[in-house]
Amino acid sequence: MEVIRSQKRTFSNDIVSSPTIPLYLTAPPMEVRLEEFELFAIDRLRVLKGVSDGLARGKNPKEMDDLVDSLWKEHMRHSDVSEMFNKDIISHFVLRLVYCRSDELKKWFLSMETALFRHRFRLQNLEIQRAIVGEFGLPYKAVTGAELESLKERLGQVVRSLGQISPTIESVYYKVPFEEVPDLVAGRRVFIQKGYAFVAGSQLVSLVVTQFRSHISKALILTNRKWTTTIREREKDRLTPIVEGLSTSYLGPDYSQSSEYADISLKDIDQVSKSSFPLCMRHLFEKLREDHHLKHGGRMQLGLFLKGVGLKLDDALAFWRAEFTKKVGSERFDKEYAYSIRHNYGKEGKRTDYTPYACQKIISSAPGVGDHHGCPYRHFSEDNLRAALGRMGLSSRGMEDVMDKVRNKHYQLACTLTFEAIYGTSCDAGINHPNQYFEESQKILKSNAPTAPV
């Protein structure tokens, strides 16, 4: 796959041909534009980051089967069947590329891709699967015959352990090394004779995705190998900094400019910090008035986000100098600290309106000793963390649900937990950016507030 410049994309007729998942076997020999480079890349990723948010939720097979179509067809859907399977090629051997530069991430995007292969064949029918099967070359064959009806009973008794409602054996096994179906072995959902399990065709799934997962998981190695090797230092100029950019990406509203919610001023600041500011900036807030400085992560993750959330500039010079000159004075505040507000402005060096901090870019933060940025999810002690959120008003059970998902790593769908426990409200497209957790406090607390008599 070779990234160009703007013009018109080249295919092979090989690359559209089927009409079955991509397996990404190896990569397309294939032009790219540079501009879909990123941007399908980008799409796919808004599909994955649904899928994990999907089995974060503990959503069941089903529910994840709608949730990967929904997903699929708002993200990944061209009128030309062409063009959406050259969008699913490329996609994915973008995102391998930006995935493979870390263990962590690598093990995100090995899980979410498995998952969301899992989802889309089970949503194919039993002849495109078949031909799923064909393509992966795997050697099973179906039982026939004699080996079939001495086993009907045993296959019959699992059918019947499943509490199926029609508890008929179906017409087509395979017979596979146990090991490599581990799935169907740990939930007794497969007949197991001298090593071998009997895979009913509706099981289809776990044989594939076994392979589909083994696959992947090689791939991201050697991608990992080329990536540090050649391709790194060959496009430092070009599609490097697309790469690292992207694992961290924020894929939602535009936060840089406030809103009719996002409008506070220094008289309101510390009302607010407590109704309506997430945990990290709360936290940022809380030691700021503490120890009257903030090292530089935190003075920007902080004030990045009171600027998104419509603190003006005269104002956040006047909150930062109120709280830092009593620990350094006047004159060092001036000379060290306030260029480097008006500079988050656009009114300084190049001007630029820089945006506040989404999650992600939070959580993979490293604060180091004595720095209060990054995500208190992920950043603090359980005890740390589960005395914060005392303080905020979780309950017992909520706080138990946040800690469930914290341990899991899932640090985004915790703040989302939090939200609703605080304001008694689901937040179904979950929380990714703490000007978004800002925004829809203020507009649950304003739709809540009483109106004054006429």
Second form
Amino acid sequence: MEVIRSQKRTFSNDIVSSPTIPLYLTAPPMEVRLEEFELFAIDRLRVLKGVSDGLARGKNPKEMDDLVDSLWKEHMRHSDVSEMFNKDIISHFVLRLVYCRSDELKKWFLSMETALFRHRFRLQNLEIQRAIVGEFGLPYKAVTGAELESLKERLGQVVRSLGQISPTIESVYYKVPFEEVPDLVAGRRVFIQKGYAFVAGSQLVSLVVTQFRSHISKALILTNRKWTTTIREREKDRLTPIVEGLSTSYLGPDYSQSSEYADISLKDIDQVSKSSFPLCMRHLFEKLREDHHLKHGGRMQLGLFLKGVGLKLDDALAFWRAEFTKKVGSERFDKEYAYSIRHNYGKEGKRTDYTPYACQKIISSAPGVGDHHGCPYRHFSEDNLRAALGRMGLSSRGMEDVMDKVRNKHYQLACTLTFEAIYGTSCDAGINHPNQYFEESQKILKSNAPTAPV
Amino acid sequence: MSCVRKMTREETENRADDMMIDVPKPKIENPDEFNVHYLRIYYGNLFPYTDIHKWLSYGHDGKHPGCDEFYFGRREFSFTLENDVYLRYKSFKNASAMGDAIKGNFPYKIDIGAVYSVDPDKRHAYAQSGTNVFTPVERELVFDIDITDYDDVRYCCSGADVCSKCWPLMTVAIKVIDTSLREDFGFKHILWVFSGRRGVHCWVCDAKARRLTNEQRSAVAEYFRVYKGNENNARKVALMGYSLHPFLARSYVDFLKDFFEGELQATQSIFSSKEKYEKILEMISDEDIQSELRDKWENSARSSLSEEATSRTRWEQLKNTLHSKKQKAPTLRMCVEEIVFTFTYPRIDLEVSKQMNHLLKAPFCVHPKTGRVCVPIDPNNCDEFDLLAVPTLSQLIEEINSGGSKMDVDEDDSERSLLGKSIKFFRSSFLEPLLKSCKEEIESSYKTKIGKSKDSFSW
Ligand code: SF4
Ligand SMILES: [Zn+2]
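Now show me the form predicted in complex with its partner chain, since the one above was the form predicted alone.
Full complex below, order starting with the chain above.
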């Protein structure tokens, strides 16, 4: 795969001629435009993040099929089949580069790509599935004729043991070393004889997925070697920054411009902080009111958030001044703090407009002693979190669901569940950004407002 | 000596890599059977070092150019000494180094661990150089079955006690697992060993078994699992579906049913009293049937039949009643089988099987509490295994003193000595066929290797 700057792209024909699921066995001999390098990768990342979210929510295999189907259609589909196929391949290989760089990244990518493959495979018809099996070069012979006849009774027993009344067996079985289908062995979902498992056609997915996973796992190790020995250095001015940025990229809107739902003024701020702020911001807000002070991390996290919800610079200055002067006096405020607030609004220094932090950034921050920033789902003790959620009005039932996600380290999902519990609606997109939380909540509250006069 | 120190129980549990089967607390119950002095003599004269070394070398004896002469040296051993001193990650170059260490430490217990990527003894040196990761690469597939896990289905003993009435539970476990390992999984080199007191260990030594990943080991272990319930659920075995899986069906027809209706009824009379049969009635998830049977049995309480006969009659009644109501509910469909499985199906400590780095006691150790040697059990004749006939340390010492027979098992009369029979069995039924297949494998993989390197020269 060659990354080029030109607009033109050339394909080798044998690649585009097989419009099924690619196995990503070798990097294709094609040229990729630099813009596509990143854009395709981001689209695939959206799919993988969606898969990750679905798994974390505990969706069953059927629901995952549907989810993968719709994610794929949304982000990867192209009217031209060969274009889609190329995008599929390019994006996979780019992300392989992105996610080969640490064990943690590798692990995530491996599970998500495997899950994606599993469900895409399941969505294919039998013919295509067989073709894929063929493509893997799986050395398994179909069991037929006399051999199949001699096993019929026991294969039928397996079928019945799995809950089917009639002992009708499938038409195709593959004879596979048992150690290659550990999940089928563990569940006694196959007949095993002399070291071979007899895998029904419909169970092929298990086999193929095992192969796929081990292939990707090995490939990631190789890619990592290539990355550290040559690519990183050679591409340090071109691809390396893109690659390094991608694994931490936040994929939603950046909320640097306030939208129709984000327009608050000073007089509403207290009320709105209670009704629409996510827990992280609510906590900072309350601490500021209480202590009349916030350390740097907290000022940045809350300050940029407020900018995103539409607090104008003048209002922002007035807001912070009102609190800080109670503690440090107005002179010191003007000298030490006003600058950074103006800075956040792009009025000082490099004059770049700073964008509000996304959840990912907040969650991965490391608040120290005296700091109040960070994500409460991640950084609070269990007791403190329970108390805070209680104050937000969560029922004990909702609380347990949230705590369950927290225990499994799904902080954004915990936040999403909190949102859903409080506003009584579902939030399928999930919470990815505090400003998104705010806007979604305002949307709901404002649409309810007319029918419920205050 | 590498690391000799005393480990507290807490320390042992806290260190993830220090997994032990049980935390050793050797206390001598019967000093007439077991003491340090006897143990020294045993290790000095009787312990089969060469056989153990040959086994764990798996054909890598240095005689063939395809051998890995460092194979044995990468195997972990661990010793539990008198007073709980516990030495882990010991490894030995060869049989004599192993012999010296055992004779020098006279461990109360010797455990065998995995074969690692580097010598366990030198793992720290490698860790510093950072080139080789210390990780397990091969390990026999092992199983551990303990009679203490059967306390709710045996009425003769409890806890660590075991007698000839409950031992057959172990025998039937051996039959079920051994048959499946051979017939289903295709393994051939399987060693069963008496654990010295209250159970059996199984070592599956085929090359393929030794190379299974943890995930694959778990899969095999799960294949054998039928117990889903717990202390709070009387229905410990839940068999779903419309038929038994072929493995379970074979186990049921070939071993479990007959054992349940025959030997188990004869030794445990599992329906003879209210206390006993109530446990079984609870497994029937239909209250009408429960009370119908209960009424019948309470009224027949004072019959003149023997306990065993009563128990058998009640079992027939239960079967008939269930049979006549078979269509009633799906949970009753396999109720008879569930009861049989609950009482007789092997209760394996599955965690031991799932991890490569789990330790398991070596064969031919002597159990410090019973003084009995951990001798191999012949799975084909396991009915004949008599746990009271297993030689004890004191018997062996007496034999040496009286006959002066220093156990040289190569001699022809070895068969007649107490331990000789076990060692002979170990060699002829396990070790020889194993080494033969190992040699074949080394030879064939050497040939392909040579073949390949020849190819690459032929330009
Ligand atoms: S998940 Fe995001 S919005 Fe929710 S509390 Fe954490 S950082 Fe704030
Ligand atoms: Zn007993």
